[in-house]
Amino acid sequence: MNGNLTRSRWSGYWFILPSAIMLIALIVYPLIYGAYISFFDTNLTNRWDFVGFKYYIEAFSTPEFIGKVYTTLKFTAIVVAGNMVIGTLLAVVLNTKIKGRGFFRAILIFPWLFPEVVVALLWKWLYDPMYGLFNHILLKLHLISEPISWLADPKVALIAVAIACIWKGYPLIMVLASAGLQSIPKELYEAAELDGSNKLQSFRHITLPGLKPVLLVALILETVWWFKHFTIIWLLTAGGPVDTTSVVSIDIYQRAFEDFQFGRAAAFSVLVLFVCLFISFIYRKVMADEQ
Amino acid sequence: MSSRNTKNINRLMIYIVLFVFSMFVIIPVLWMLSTAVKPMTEVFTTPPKWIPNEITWEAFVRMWTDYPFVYYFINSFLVVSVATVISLLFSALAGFGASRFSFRGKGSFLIFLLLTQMFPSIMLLIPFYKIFGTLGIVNTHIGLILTYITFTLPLCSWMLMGYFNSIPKEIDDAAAIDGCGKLRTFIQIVLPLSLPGVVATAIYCFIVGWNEYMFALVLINDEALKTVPVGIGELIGEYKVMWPDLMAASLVATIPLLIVFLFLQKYFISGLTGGSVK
């Protein structure tokens, strides 16, 4: 028996194995292997001065990189907090027994499918301040009353950049939170109608509550997702217009392969790293205090 | 009769809500149709027209013929396939192995699989160029392979946990008193019984890949080798924006993410949700 359990214990390492090594070999070491060249001033080939902390304590003491985390922080917050708000309602109104529901359904789900690199193009388009279909829907609609170059402006281009992620990242919730809608038992809703309790009431007291768990965590990951986001950034504005969008995605980018600074570029991003880690933290620390 | 008229009001705003998004997620899509059918001379008007004088599919012939796209394509099926077969390989093994068995270190290994996800990738980026330099495969899809890999196989071994875990033991104990190794249980009984989970994972894998920009943008500069992503954003930067060509690579290029969700989209979506929810 008791030959059998160590056995099967082993068994449990041989499976894993080969993912714990891969892991190991290709995240692992390569964070570590970052963390180094944080330390130094390199351009990875032949020059390796060692600078000890200087990058770190240059992003403490430059207004520069807070700046750019609190642009990503201001970015992130959009972006999430329109993905759950537009992501949890439209699954709220597809559980209700309507006609046309699969139709809708499939037409709501389609931003998830276009890659982002797809997604970027097309709002690019969408928002030419000649040619674009938003300016010419706005003007028509008297919302506005000249064009507006989206983009370029450092006013709206942070809002217009977030609009198009939006767009890409809401399905995604609205997906989880059906799920999470079906695990609601029925009988809930049928005991409050008899209580007395209009639809607004057994939202705030039932489908609200029923679905925390699954938002929390959605909300846990978007969160971390929107702020290291690069790719729809990257392609709409390249962190223009005078740095409004540089998310510290694209700082530590443009300082990598533009700038040819990889250990200040490694340096930020170890940074980015605890900030992930701390957003995460807060969230954990939160749900953890609401059980 | 006072409730049927609030059911009434009830279902109105439900169908208004539903037809503001609705239309929200088709204009851009139909924009991107009109452009892609559009000649050249017909893309530059104001007000922009929806229905062009003339239809024409020059632009999706244009994508093919001025264009490696049909490098770019066979590349991206390429890399994104090995990638998600080695990926799908090793993280049912781990899969199984953190479910079935208990051993030392598991639950840091589990909480290692999601941390994975709190980090930024882009801190990968400047290690993964230097390492994959050392090593000579900077510019080749091994490379390539390897990050995808790094991606996905964290979240599939945790998606597939949860799968197996859905899979009764008493399966397994019947299979080892029939004299069943425990390899060959995986193999032949739990893992046909979790081909939803198996679908719904390699389909995540296929998406990740797919859509991957940033690394493929910096680890490959050989044109021949470049996926489809980075070919379609480097169209943004030529002086003049040729709109439909890129409205057409564009549409083409998420084809397969809507054949694969279309054929498979009951697995996915509840394999993408069985392990949250539950």
Second form
Amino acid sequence: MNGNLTRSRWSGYWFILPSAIMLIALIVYPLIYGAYISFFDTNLTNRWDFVGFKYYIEAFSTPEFIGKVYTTLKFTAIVVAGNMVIGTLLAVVLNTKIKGRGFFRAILIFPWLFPEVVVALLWKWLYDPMYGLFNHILLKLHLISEPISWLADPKVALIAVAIACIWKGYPLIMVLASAGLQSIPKELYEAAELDGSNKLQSFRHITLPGLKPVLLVALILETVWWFKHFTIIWLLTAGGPVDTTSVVSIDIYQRAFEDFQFGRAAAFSVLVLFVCLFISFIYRKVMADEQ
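Condition change, the form predicted together with its partner chain to the form predicted on its own:
Below: the lone chain, stripped of partners and molecules.
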């Protein structure tokens, strides 16, 4: 009897063992190894000079890294705000009884299905100062007198990159908000209509509170995702011009694979991890308080 109980108790551990091994190999080990090499000045082969917390202190004491964190926060705020507003509004519009609703849903979700490399190349062509569509339209409408170098002008480069990322990211919010709208009872809208509420008041007092749990989760996912984003920014500007789009992820990549400063890059990566954990903690605390 005792032997059967023991085998039954251990059988559960055997079932989760493959998943646990994969988790340790793909997530836990890289995290620990990354934190380990952040304490060394190393080329990952024959030089392992222990430097302690030198790179962490350097990160907080040099304005260069703090400036890149500020650029990353600014980029993240623009993209997340754009995704949340556009995605939510489109979900609300598509939740009404408009003609061709299924067609528009299929079309509007396309950007989410494209690989990030394809999105970056597409927007690189749209922004091209010589052959790009935007300059062509603006010149035809006589809104500008000469082509704009969208990705080479420090004044507009960050906004231009953020717009491309918003185009890629809003469909996720639209899908999540559309699912959340299905959980709001129709009776609430009927009661509000009987009380004389207009569409804007119904949206403010019924739709937004009903979507709040979904939007808060989406806000966490979006913030963490875009804070560490790399692909589209790198392919569009590679961090330029004059570092105006040089976010933390690009700085880490350049230090590791162009300057071969693996220890410094690992230290900055650990700091990004803690920033993402801090953002998640803040949002989760806000969500717990709301509940």
